[in-house]
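Take a look at this single chain in structure tokens; it is the form predicted on its own.
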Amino acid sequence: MYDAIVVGAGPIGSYTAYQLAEVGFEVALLEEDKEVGRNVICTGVIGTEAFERFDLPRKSIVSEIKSIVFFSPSLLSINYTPSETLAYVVDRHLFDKELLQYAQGKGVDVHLGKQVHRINISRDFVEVESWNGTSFETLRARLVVLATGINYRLQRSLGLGVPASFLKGAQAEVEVKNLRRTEIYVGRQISPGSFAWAVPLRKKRARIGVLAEDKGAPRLKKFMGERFAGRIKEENPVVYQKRIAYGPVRKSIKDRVLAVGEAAGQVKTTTGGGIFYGLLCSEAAVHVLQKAFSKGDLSQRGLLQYERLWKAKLGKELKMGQWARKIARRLSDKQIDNIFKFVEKRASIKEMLEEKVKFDYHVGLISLGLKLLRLGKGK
């Protein structure tokens, strides 16, 4: 009988298992893949605050983001170079492996190649049934943490919430000429209300992607063909696409079950990034679980503080991101160009933007942008 079984050994699942074991829980971690971090579709951009706050594995860092240039539809540009490094780009294979080792180092019982098929909840424990490729196995615990990412099959079977909608992220890793800093592109032809990116790595390689509400892969191929014509070495780069949760789930808990990370919709509604928000909520989950175990109350009522905590932490950010995306979707390319012109001509506005820009928190920047639009400055 374990205290907790964590389902999913991505970054959030492994880190949750690590934290639980660190405070004395007997933990099992189940992962359907035989190796973590393989074929992960992710740009791997993580803010410096996350590394400092959670002591993340620095050997996984492949490059730093120290400067960003934003391009309008007509390629007007705004440069942003803060005094300190904004974020790191990681090798997700190495990053995920290192976090799994964090968990193993604290005594977590790791089961790779185990796909969870069913979770049965009884009065005093839960049974987790998994398939190892040849037979079914069953483990028992007092509680289950779902860190299953974009796979909501178990949530549906248990009557938990799923995100109301999803975005599409598409990305390719290629060799690119003359890419010295991160580039961000906006405009209706790129992706209405969203953006595309090019993030340099090492040895002239880069991750180029687009976030979209519709099909991301066609948009990315068009973007690379138009904006990076002659700069990409590969003739037909492989494009990978994945769904990204857009908005929080309505319900992330029930008796003896708790969801964390993208499994609970804890993903930035502005950029689609989920690692930092997932880690914050993982921290909140462990805090609540310590109290719930000490009181002997793992009912939905006993876990309710977790849902209140994480929605208090992220609720405003998630709602403001959705609002900003809705407004940005209505802007024409001409309006976007005019916003770039307005900002570029006014040093005071550029200074205000630099003050408001935070890599992981966007409410301040969104509020300023909406204020400018209300005043008619962006028309």
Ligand SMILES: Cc1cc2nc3c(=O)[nH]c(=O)nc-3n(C[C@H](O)[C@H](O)[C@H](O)COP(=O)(O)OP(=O)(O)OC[C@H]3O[C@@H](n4cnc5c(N)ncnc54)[C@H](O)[C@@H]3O)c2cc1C
The other form holds:
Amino acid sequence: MYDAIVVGAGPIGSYTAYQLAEVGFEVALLEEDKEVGRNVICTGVIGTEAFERFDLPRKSIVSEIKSIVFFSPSLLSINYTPSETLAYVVDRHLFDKELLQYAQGKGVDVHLGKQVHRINISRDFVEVESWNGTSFETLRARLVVLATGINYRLQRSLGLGVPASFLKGAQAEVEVKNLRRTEIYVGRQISPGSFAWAVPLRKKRARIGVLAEDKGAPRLKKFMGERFAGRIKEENPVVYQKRIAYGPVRKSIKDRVLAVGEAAGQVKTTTGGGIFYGLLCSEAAVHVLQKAFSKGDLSQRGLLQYERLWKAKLGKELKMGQWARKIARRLSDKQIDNIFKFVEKRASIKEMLEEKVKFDYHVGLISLGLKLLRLGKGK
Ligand SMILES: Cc1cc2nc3c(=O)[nH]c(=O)nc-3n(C[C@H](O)[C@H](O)[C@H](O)COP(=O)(O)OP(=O)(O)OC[C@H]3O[C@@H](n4cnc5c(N)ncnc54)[C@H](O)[C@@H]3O)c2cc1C
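Given the form predicted on its own, state the structure of the form predicted in complex with this ligand.
The next block holds the full complex; its first chain is the one shown before.
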């Protein structure tokens, strides 16, 4: 009998297992893939705060983001270069592999190639049934943590919440000329209410992507064809697409079950980034679980503080992001251009941007954007 079984060895599942084992619990980690981090569709951008706050593998860092250039629909630009590095870009294969090794190093029992297809909850324990391709196996624990990313099948079967909707993230990794800084493009032609990005890696390689409410991959192909014409070496770059949870789940706990990471919709509604918010919530989960185990109360009531904690920390950010997206979706290209012109002319706004822009928290920036719109400069 384990204390906890974590399902899903993405970064959030592995980190949760690692922390639980570190504070003395017996933990098993089950992952359906035979190897973690392979073919992950992710740009790998993680703010510096995450590396300061959590034990993350620095050897997975492939580049740093020190500066971002924002492009308007008519290619007006705003350069944002704060005094300190904004974020790191990681190799997700290495990042995920290292986090898994951290967990193993703390004594977590890792089971790769095991897909969990059923969880039975009893009064005193949970039974987790998995399939390894040839046979079924059942493990028992006092509690199960779901860190299954965008696979919500287990949540549905247990009556837990799922995100109300999804965005689409499309990405290609290519060799590109003259890309020294991260570039962000906005406008209706790119993706209404959203954006496209180009993030330089090492050796002239870059991750180019689009976040969209509708079709991501066709938008990315069009974007690369138009804005990166002649700059991309590959003729027909392979584009990968994946859904991204958009908004928190209503219910992330029940008796002896807790969901964390993208499995609970803990993803920025502004940018679709999920690693930092997932790690923050994983930390909250471990904190609450320690108390719940010591009180011997793993009921929904005993786990309620987890849901309260993470929603208090991130609820406003997630809501404001959805609201900002709704407003941004209605802006015409001319309005966006006007905002760029307005900001470009005023040093004071650029200074305010420096102050308000926090890589992982966007409420301040959204409030500033709304002020600009109210000033009528977006008309
Ligand atoms: C194009 C794109 C770009 C992105 N860029 C960024 C970025 O730059 N920065 C950022 O922070 N985020 C980014 N994200 C989001 C980020 O990738 C996710 O938020 C993050 O991977 C979530 O981590 P997780 O551990 O919660 O889930 P995942 O990484 O999805 O891991 C879930 C794991 O659970 C396993 N699993 C699922 N079901 C089962 C089952 N039944 N049994 C066993 N195992 C199971 C899966 O195989 C997987 O390994 C991006 C997403 C996309 C699509």
